[in-house]
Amino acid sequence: MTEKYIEACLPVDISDDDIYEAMREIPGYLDITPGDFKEVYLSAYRHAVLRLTRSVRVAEVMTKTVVSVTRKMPINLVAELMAEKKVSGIPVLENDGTVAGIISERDFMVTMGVGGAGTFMEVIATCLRGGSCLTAPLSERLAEDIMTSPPVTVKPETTLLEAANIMATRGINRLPVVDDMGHMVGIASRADVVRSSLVR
């Protein structure tokens, strides 16, 4: 697992006052410095996060009701659906329910000619500067024209540790979860993985 992922799962920054208060609440005498106490606590927390991500399966945290589109859906309708559902990525399915690809906000940016932009406001700024910002031709294109394919998928039995590593390595924020036949049964996002590690 990457250190970046573990750090994302760590609790908020702990101050010296927090440590002193925690030590006062423990009955009896503690022969340990506040610095050592904090180091032990954070180390234990890291181990707990690793243990959970090694034992918890994607099936336990994935979203089972997934908004998806078909290959032949016009991408203006894809964009409207993503906006309506407030999602930044959406799976593209074949007619038989298998996953053909994924469309993310980044795919739209690349298609519009602003693939280097990192945020929506950077896209706006690029367009306003008179840079390449093609929107008119988009309405004539289909989901399959801009989707990222083949998609990176995982099985329900994949551990959170494996899912987190895949997301970090591939630079993606969501993973369609598929059965042995390739049919989508859910989707796991980076937020799902982090949230699960924090609440368990």
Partner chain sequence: MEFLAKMKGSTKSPPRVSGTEVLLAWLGSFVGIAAVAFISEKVVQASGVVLVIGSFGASAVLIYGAIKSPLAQPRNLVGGHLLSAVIGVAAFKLFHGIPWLAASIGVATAIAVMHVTKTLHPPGGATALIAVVGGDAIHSLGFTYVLVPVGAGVAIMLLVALIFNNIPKHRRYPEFWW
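Heads up, when I say rigid core I mean the largest set of C-alphas that superpose within 1.5 Å between the two forms. Residue numbers count along the first chain shown, from 1. Computed from a prediction, not measured in an experiment: that's the story for all the values here. First, how it differs from the form predicted together with its partner chain.
After superposing the rigid core, the C-alpha of residue 145 moves by less than 2 Å between these two forms.
Here residue 169 does not count as shifted, since its C-alpha moves by less than 2 Å between these two forms after the core is aligned. After superposing the rigid core, the C-alpha of residue 33 moves by 2 Å or more between these two forms.
Please give the other form, namely the form predicted together with its partner chain, since only the form predicted on its own has been shown so far.
Only a single chain is listed, so you will not see partners or other molecules.
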């Protein structure tokens, strides 16, 4: 899994011809074949990605100002808030600031999609089939009814590599970051991880 994730980060599929051309531009005889250079390059790139993902901590890339909701918030308000803040997922907090769960777009879709896989297209398909467009089952329900709980969380000192692997293996898009007391201090999204891997 680790290998797969890191391969996905490789930006350039460098070819022997590219290396050949680059070697031509350097005056003097280079005592290496294009094939060997490519091997060195790919391996060095992998090391660089590992070094960055190992040395960078979640605390450095997480979003710190997080919109959150409470357990008892009706989900129509949750939806309004998520729409207004343009977020695709929102943490549900207990009164003491610990994380009770997390609500993503998918949780809404599962609720609306009458079971099933909870994809957006499934909701569309059910609507087009002439169903009651599925908003009915949503009314009067609360955040705690549809949230995914318990949530998968990470610590601020978790490395980016671990966080990326958790997201990839669990198939989730965001991880609440909690301190030792369990209080939420931020949220690390897939976008945060990708941005930090590529921009540095």
